[in-house]
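One chain comes next, on its own, written out as C-alpha cells in the form predicted on its own.
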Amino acid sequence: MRNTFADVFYEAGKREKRLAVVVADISPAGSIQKFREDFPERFVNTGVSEQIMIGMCAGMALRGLRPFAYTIATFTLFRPFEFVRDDLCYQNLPVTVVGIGGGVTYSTLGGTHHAMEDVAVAGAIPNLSIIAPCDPAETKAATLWCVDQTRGPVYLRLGKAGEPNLTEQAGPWEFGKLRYLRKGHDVCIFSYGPIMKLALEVASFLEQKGQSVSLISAHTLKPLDREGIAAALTQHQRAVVIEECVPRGGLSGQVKEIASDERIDCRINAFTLKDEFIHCYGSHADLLSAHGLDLQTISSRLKVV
C-alpha cells in the first residue's frame, strides 16, 4: 500500500504541479525517492519536526499548493496533534495527512509506534475526513481522491507493505461509500484497511459452515456512511465488525450506534484492539493474535466450530 500510494502519487505530480509532500525524518524511497529528484522544489524533509511538517503543509495550501503530509503514522496525528487541529481543520484546508502503519503495524517497534487509536483521534477533530484503504487497488483509488479533493483535510490510513489486493470483483471505489468485496443474506462482515485480509479468512470460514457472507470495506471511516450500513444491517440477521483499533471512536461503535437510532434487529458482534498496551514483541500478525484478532478466537466467539 505504502509503495502503490508513492507510485500513484508521483504520476499524479506529473500532471499536477500543485502537488507537494511534506516528510518528517523519514528516508524516501521507491517513488517518493524519484518525486524528490524530479521535483525538488515541491519535496521538504522537515526532520524530526512534525508540528512544522503540519504547519508547512497549512501555509502551502494557503498559498494554493495541494501538499501532503507523509510519515509513519503516530507522528503524522499524534506528535502533532495541536497544529493538525488548529492549522488544517480549524481552517479547513485541502491538505492530506498521510499515515504509514495504522493499527499495530509496527509491530516489533513497540507501544511507540503503535497507532491503535489513530481513528479515534482523528474521529473526534471536526472538518477531518478519515479514510483507510484495505488493499493497493484501493490504495491508488483514495490517492487519486485525495490529489484532486477541494472539501477540507483528509486522514489517508494506510498500510505498511506487502498487502494482497482483495478488492478486484469489487465495484467502483467511492469516498463515503460502503463497498461489497462479496454478497451474501446470512452475516453481513464491515472492516477497513490491511485487516480485511482476516475478515475475508472469517468470511470464508463461515461459508464453509454454510453461512452465506456479505464482505463490506468500510473504507471511508469519516463521513460514515451511515445509510449504506443501515440498509445491510436490515438486510442481514447477524453483523460482525473487525478492525484494528482501540474499542471506542472506531467503526464497531458506529455500527451499534446505528442499529439502535434505527432500531434495527440485528445481532452484532465486534471484534476490535483491546483497550489496553499489550507487550508482545514479534511479527504484525503476533501482536494481532495478542488482541484477539486471529480466525480462531473469531471463530470461537462467533460459537462457529
The other form holds:
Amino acid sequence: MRNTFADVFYEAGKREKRLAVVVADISPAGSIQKFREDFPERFVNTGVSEQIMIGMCAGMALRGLRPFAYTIATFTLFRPFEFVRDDLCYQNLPVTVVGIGGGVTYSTLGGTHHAMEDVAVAGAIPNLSIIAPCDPAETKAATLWCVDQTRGPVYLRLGKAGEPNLTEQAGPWEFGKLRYLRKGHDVCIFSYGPIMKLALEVASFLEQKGQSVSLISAHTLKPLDREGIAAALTQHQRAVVIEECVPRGGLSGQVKEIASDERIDCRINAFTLKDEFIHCYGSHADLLSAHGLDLQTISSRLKVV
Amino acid sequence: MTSVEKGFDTVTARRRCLQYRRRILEISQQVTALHVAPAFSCLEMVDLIYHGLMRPSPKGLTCGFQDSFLMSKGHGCLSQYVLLEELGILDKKDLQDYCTPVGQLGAHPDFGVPGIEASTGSLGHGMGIATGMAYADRIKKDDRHVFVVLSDGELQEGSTWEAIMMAANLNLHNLVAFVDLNDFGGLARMSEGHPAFYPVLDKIRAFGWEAIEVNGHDAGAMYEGFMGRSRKLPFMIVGKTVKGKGVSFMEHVPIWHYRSPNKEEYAKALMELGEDSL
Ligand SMILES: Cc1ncc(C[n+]2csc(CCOP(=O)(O)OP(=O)(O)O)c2C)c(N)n1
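The block above covers the form predicted on its own; next, return the form predicted together with its partner chain.
First the chain shown before, then all remaining chains and molecules of the complex.
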C-alpha cells in the first residue's frame, strides 16, 4: 500500500504542480524518493516535528498548494491532533493526512506505535473525511481521489508494504460508496483496511458452510454510506463487521446505529479490537489474534453449523 | 589521575560495552528488523548511567537503584535491555524472546517491565516525564536523580524544548540529561537538512541549563563532566556520537537505523568487535 501510494503520488505530481508532501523524518517509501529528487521544492522534511508538519501543510494549503502530510499513523494523527483539528479541519483545508501503519500493523513496535483508535479519533472531528483502502488497488483509487478533491481534509489510512490485491474483480471504487467485493444473499460482511484479508477468510469459511456471502469494503468511513449500509442490512439476514479499531467510534457501532434508526431486523455480529492496549509482540496476525481477531475465534463465535 | 581513581573504571567499561555490542548483534539474528545503530550510538552513556552514576539503594527503590533512568529515545532500548540483563533485572530468556508473543520485551520500552520506568517510543516524551519525576522528588524531599537519554531527533520536537525550559524554571538540579548527538535522524543528517539545528550547546544554555559538550563515547569525559557540575541547575551532557558506533559498515549509514544484519554481515561485525578492538 505504501509503495502504491508513492507510485501514484509521484505520477500525479508530474501533472499536478500544486501537489506537495511534508514528512516528519520518515524515509520516503519508493517513488516518494523520486518525487523528492524530481521536485525538491515540493518535498519538505520537517524532522521529528509532527506539529509543524501539519501546520506547514495548512499554511501551504492556504496559499493554494495541495499538500499531503506523511508519517506513521500515530504521529500523523495523534501527536499533532489539535493542529489537525484547528489548522486543517476547522479551516476545512484540502490537505491529506496520510497515516502509515493504521491499526496495529507495527506489531513489534509496541503500544506507542499502535493506531488502534485512529478511525474513532479521526471520525470525531467535523469536516475530516476518512478513507481506509483494503489493498493496493483501492489505495491507488483513493490516492487519485485525494489528489484532485476540493472537499476538505482527509485522513488516508494505509497499512504498510506487501499487502495482496483483493479487489481486482470488484466494480470501480467510488468515494463515499460501499464496494461489493462479492455479492450473496444470506450474510454480509463489512470490513475495511488490511484486515479485509481476514474478512475474506471468514467469507470463504461461511461459504463452505453453505451460506451465500456478500463481502463489502467500507473504505470511506466518513462520510459513511448510510443508505448503502441500510440496504445491505435489509437484503441479508445477518451482518458481520470485522474491523481493526477499538469497539467504540469505528464502523461497528455505526452499523448497529443504522439498523436501529432504520428499524431493520438483521442480526449483527461485530468483531473489533478490544478496549485494551496491547502489551504483546509478534506478527500482525499474532496481535490481532490477541484481541480475538482470527478465523478460529470469529468462526466459533458465529456458531454456523 | 585516571577515571578509576576518581570513581569510574573506564577500562572495564570499554570491555563491558564491547560485550553489549556483541550481545545486541546476537539478538539481531532472531528478528528481521531492529534498531541496532541507535543502540550502539548511546551505549557508553547508558553504561555510564547504570554503572557509574545511578546510586544503589538500600531501599531498592527502582530495581535496586535510588535514582531513575528514562530512555527517552525509546527505539534505542536494546542498549538498556542488555544492561538490565547484565544487572540481573531482566533474564536471558527475556532477551531471547525479544519481540515474540511469549516474551515481554518489544522494540520500545514498556512501563511495567522490570527496570523500565516509563513507556517511550514516541519521541519527545521523555523530557517532560523526567521533569515531572524530578519535580515530584523535590517536593517529596526524596534524594533522587533522574537521568534521561535523548536523541538529537527529539530536539526537533517542540515538547522537548517546552520541558527543557520548564525544568530550568523549576531549577531542577536533580535532573541530568544526555543528548546522543549523532547528527542523524531516521532520514538524513541534521547538518545537511536542518543546519539551524546547530549549535546545540548554546541553545541548551540559553534555555537556562548548565551544559557541556564532550565525546559521547568517552565515558571518562562524561563522568568527569557530571562530577564537576555545579549542582545548582539542571545539567545536560551533549555527547557527540557516531550512529552505529563500533561496526565500521554501520557507522554513519542510515539504513542501519532499523535493519538486522544478515549472516555474513553479522560475522563481519563480530570480527570487528573482538578483544583486540579495545
Ligand atoms: C513522535 C515520533 N515521531 C516519529 C517517530 C519515528 N522515528 C523513530 S526513530 C526516528 C528518528 C531517529 O533519529 P533520532 O531520534 O535522532 O535517534 P537516533 O539517531 O539516535 O537513532 C523516528 C523519526 C517516533 N518514534 N516518534
